[in-house]
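The chain below stands alone, shown as structure tokens; this is the form predicted alone.
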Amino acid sequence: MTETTLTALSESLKTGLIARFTALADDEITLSHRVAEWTGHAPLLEEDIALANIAQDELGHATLWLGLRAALDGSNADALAYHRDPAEFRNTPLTELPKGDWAVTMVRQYLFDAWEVLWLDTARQSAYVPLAEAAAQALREEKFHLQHTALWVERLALGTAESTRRTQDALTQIWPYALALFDPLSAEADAVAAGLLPDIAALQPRWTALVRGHLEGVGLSIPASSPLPYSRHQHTEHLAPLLADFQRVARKFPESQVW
């Protein structure tokens, strides 16, 4: 494949990178503010621990897709996450649901974390060398994130009848916000035909092959398919009152510049 330069990007190859920059970096940064409640109240200390390095691992690669993003048009990450208003944001519904219990946590960061380890994998063979690179750097620690969750999946599925029960009320319940990560974004279309970024289609029946037979493998039932209110792009009543807490000192304090 030729390797695509900053230089040689087309502005509709542009956009649609600026795009799903944008939409990854939204994700990361409402998903780790989600993680990140759970500090100090996780059910072990070690598990305390774990979830806020997720949390801020989480953070550091919404700041690298921002970076990515900033190369393109020299945008601002930090007035990107802490100044722009919900209807600005592109993460989807999934990441912006509340943290409910430890189950519907740990099911819902299993699930995400599946595609965004199948989806930075592919991203590794992009065009676009910003891109593969950075993608090469997160799927180190995605796998890592993906392994931990799946335990828990697991050690959840396969425990007491009260965390067997908690687990599939969770699955059914975050099931249908998941699918919507196979929502493609409009403005990426030249970009997935270029080469430069993954097909988000394309990577749907690897995902489910994936989470089936890892969840149905601890005696789990994938819920039948049902229509989600929301799409990719649009939010829940969640993502207002998640953004105000999340950028609350940042806007208290609007003239300093880095965060």
Contents of the next structure:
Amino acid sequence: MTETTLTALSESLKTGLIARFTALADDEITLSHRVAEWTGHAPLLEEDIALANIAQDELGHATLWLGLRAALDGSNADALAYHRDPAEFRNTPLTELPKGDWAVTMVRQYLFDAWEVLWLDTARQSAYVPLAEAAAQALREEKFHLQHTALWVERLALGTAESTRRTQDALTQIWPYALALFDPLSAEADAVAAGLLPDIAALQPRWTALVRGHLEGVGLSIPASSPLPYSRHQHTEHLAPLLADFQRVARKFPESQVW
Amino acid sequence: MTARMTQIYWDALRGVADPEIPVVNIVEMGMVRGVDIGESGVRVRFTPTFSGCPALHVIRQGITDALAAAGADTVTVENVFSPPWTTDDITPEARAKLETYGIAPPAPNGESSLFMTLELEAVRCPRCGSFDTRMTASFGSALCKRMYVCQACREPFEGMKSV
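Show the form predicted together with the partner chain, please, because up to now only the form predicted alone has appeared in this conversation.
What follows is the whole complex; the chain from before opens it.
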């Protein structure tokens, strides 16, 4: 997008883009941190490496989104990531939940990956060219995650009685949080109407059909669920300790230049 | 004059190795989209490979250092995302170097579907040339690689993901 068209964006469109880029970045940062908690602890060496790769990709995507935000408001990615308080984070509660057992980690990652792949696929058509370009880049990487986590969910659900039980428990716990990914951001309505951002309400049926087919196909039951008391503005008790850990070094050495 | 300097800068960039795979350089890997000489110095249009790749910082610094050594006063490295980098941009020479180095070069990418399956392109063992290989892990020691084993010569090896 040229500078002229960038300045031509109305304040309300800019606000919508900034809100969505921040939400995406915060999802990626918090989920990346949870996934990286397995580094050195995963049940298999190959999976240790796989999760470290996935965490690194998600953090790379956070950098993309914060870069897009910076182009709109001149903000600084490191300042946003390391020096905001929990109440200022706009991640969905799904991504801040503790890593849990292997089944929780894989079910959450699968449901998130499926959402992200569909969001990115739609965002490739965005009328805001910098977003369309970043989405095309991130999508190619995200597809590897979805392939990997879809396979793990299948393997766990069809494994032993113990793995089946744990996977069903994980799905029962995670499902209502995953649905909250489709809560619209009030600030983005104009940007969606203008074709700059994907309409997440329209994504939900595609996502539901995809994940329901896969989960029920391997014998899992989708639980009934009611709305959560949590949101991107009302976090669970788990976010503050996550950020305390994630931001610890940066806050201790605020004068440092490179992370 | 400008054409000659442009050629000198391109040659300098061929001296910048990929930090993860030092046998290949960033030009033959397809990461450099353009070199422009303007009033404000030299502008390099650079295409990141994987967005989370930690080697990108090193590569950007390598570009600046190489061009400064070739005589450039001011160097700007600009990220270009469109069209995105693809492993199809890797030159045949670089593919041969990867294989000699022990990394199976990526299969042609083409237009892959939104949801990947595990029915992957056959990957040739870089050691013995057999196609009787098996993927052992879909992620590897760097974001661009995955792990395989050759069932003919029994050697494990890395292959580049096709993106």
